[in-house]
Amino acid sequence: MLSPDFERRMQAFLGPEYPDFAAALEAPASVSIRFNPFKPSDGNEPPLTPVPWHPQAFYLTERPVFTLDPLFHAGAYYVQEASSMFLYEALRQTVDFSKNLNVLDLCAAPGGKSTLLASMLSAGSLLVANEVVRQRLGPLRENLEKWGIPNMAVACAAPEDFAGLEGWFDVVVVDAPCSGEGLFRKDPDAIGEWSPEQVDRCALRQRQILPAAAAALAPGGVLAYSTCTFNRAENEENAAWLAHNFDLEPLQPGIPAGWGIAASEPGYRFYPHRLQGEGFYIALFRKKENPRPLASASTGFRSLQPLPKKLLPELKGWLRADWDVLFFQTPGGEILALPASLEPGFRVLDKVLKNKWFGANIGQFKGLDFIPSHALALSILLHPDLPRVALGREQALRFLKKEVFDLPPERPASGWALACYAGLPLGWMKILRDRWNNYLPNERRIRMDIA
């Protein structure tokens, strides 16, 4: 039950349509996908309505088991709410992403908005993902790994912690947290938690987070603030205080009026009774040219080191010969493959952020032998003549629960082999001369039951 309040403020706010809102709240949830440009499958996929704000976003007829998806778990697509995707629409019309650029998701987990730029950006630019709250850690990389790009960071470090980056990012989004009124159809639980004191709680942390992404912004240099929330405390309130005390121009992207987008001042609003979409409020802006010193590379990086020379030929066949890429190795013999045009800035991250990943972890070695990671498996830079097993559905999912199946003929006599689903890979198998054995990590396993 929707607290009085809350009734009294929207009540306020719409005026005669807050009976249409109210109902919309009692309304099933909308779901949508969005898929990953980066992994084509070769499955048929059913016919689809699309998002208007994003070419690769599609609304699906009903919530399937994502879990039974062998595709969710190769990466061709991120499960994203709909009115949170128009990320897209606004930075496309103020970012010029021919360009290569330094873009910072300064709230990045799960993953969603993370992924969404990730596809945006050209392969010289570089993506730092980050997520103050380690717990939150994990879904946030594994989201990421599944979506397969090298040139990105991820980082757990505090709003302050940034502040050794200074005029460093083209483009930073801060999806801040919030009181979440705009997902109260989503989870039910949102609702129990709501109160006024809430809500300046969470205006009050919003104030406390943007200083820092303002301050990460370039001259020039577009920053998007979002929630998922109704209320002016979060919202409007907020982006003025934001634009007033930041040197920051509030920046107005346009769009159709048939998509039912509100347009505010500053920013863009969503609600549920007038798009297939949740609640959810963004503003743009542009920094003022103002320029500053920017952070400075360090000679090298704290603990990686570059790969000994002797084992760079056994990597050789394992990664496309496109992607130029430097290898390098962690304390504890993780491989990492960093875009060899990003390592300037790679070690401009090193010297400022202390808990940060780097690249993509392909593997590491044993011996002179190389063991594959699941992150390599999942990787654009993956080369595409590595020996593969294509699976059904049926086996895919049993490979994805660490089940024993009789492989198809179609297969290599011996070695390693990616399990395959549709053309995109599951992860690894190794292939000997009387069993298999897969090498799906078990964190990654199904555990419910395909039948």
Given for the second form:
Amino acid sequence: MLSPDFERRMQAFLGPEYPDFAAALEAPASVSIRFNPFKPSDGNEPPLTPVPWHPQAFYLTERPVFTLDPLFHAGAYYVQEASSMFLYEALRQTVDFSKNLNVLDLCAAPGGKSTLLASMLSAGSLLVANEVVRQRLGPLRENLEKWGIPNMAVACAAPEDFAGLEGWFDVVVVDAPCSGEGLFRKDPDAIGEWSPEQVDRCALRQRQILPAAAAALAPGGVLAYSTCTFNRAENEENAAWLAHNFDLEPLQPGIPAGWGIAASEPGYRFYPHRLQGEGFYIALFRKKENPRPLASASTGFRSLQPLPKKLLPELKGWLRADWDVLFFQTPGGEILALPASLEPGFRVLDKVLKNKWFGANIGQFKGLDFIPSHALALSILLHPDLPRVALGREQALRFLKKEVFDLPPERPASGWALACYAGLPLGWMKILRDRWNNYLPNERRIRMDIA
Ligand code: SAM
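Form predicted on its own already given; the form predicted in complex with S-adenosylmethionine (SAM) follows:
Following is the full complex, with the preceding chain placed first.
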């Protein structure tokens, strides 16, 4: 049940629109997905209704069991609430994505905005997906791994830890922790947690996060601040405070009237009774031009070693030739592929941030034999001509349950092969003379009954 305090606030705020808003909160939340432009599948998709503000996003008529769709596990799409995808349109209008950019997603888990940003960036751009809460890193890393891009780093740092990267990012996104009023119909627990005091606490916490975001932004760079809540303290008041105190100029991307998005200076509001999506607020700012010294790269990595040259030939057949990558080894023996043009940027991050993971973890060597990682199977760096085994839906789900079953006759005779569904890799299998092994990591195994 909604808190009477919340109802009173929204009535005062929305006036005659309140009954429509209250009725929308009783209706089911809409379900939407955003396709991965790097992973087109051969699947026959049913006709879907487009999300107006994102060219690769669509509404579904009902919520399927995503766990039972192999394409979900292949990273073919991300399940994301539609309003929040407006970040795409807002940045498309205000940032030149043909340039190579450093982009920071400061509050990134579980990765909705990060995967959206990843799809907009040039190959020479670097995305840093940061999440301060350690327990939320696993889903963030998994979702980015499924998305498959190598030009990114995941970090676990508090906003103030970015102080050493002052003026380094061309785009900073702060999708702030908030009171979640806009998610009440998606997440009924948020209703019980709501109180006026919680709103005040959230607004204060946002003011503690935003200065670090403003400092990390390069002169001329764009900062996007968003919440999934309705109250003014966390939205317009904090956005105005940010612009005033950090010399940021509010931006007003153009919006067709038919989209149902409400301009509310200095940002935009999304209401569930006006459009197909949940409650959301976003404001965009450009930092005034005012050159500052940039963090410089150190000469090497703190904990990564270049891969010994003698091992390089073995890697050749595993990765596409059109990405120029450098290989490094972690102390644990994992091999990372880092886009060569981004090496200086990764070194800067290495110097400043304590807990971070770079690029694509492609596997490790046992002696002179290369053992490919699950992340490589999902990476867009993967060589397109590697052996594949095409699985139907039921077999794909059995593969994802980590079962072993009779393989179709069209398959390689032996060695490493990719288990594929609708043309997209799901993971590795190793075919031996009279059996095969399923290399899906245990923690990625579907635990649900697939019958
Ligand atoms: N951007 C994510 C997405 O699109 O999937 C959702 C982010 S969620 C709204 C806010 C995130 O901020 C949470 O992952 C939360 O753990 C993190 N967070 C919580 N307290 C924080 C703080 N003090 N500083 C920075 N981030 C914080």
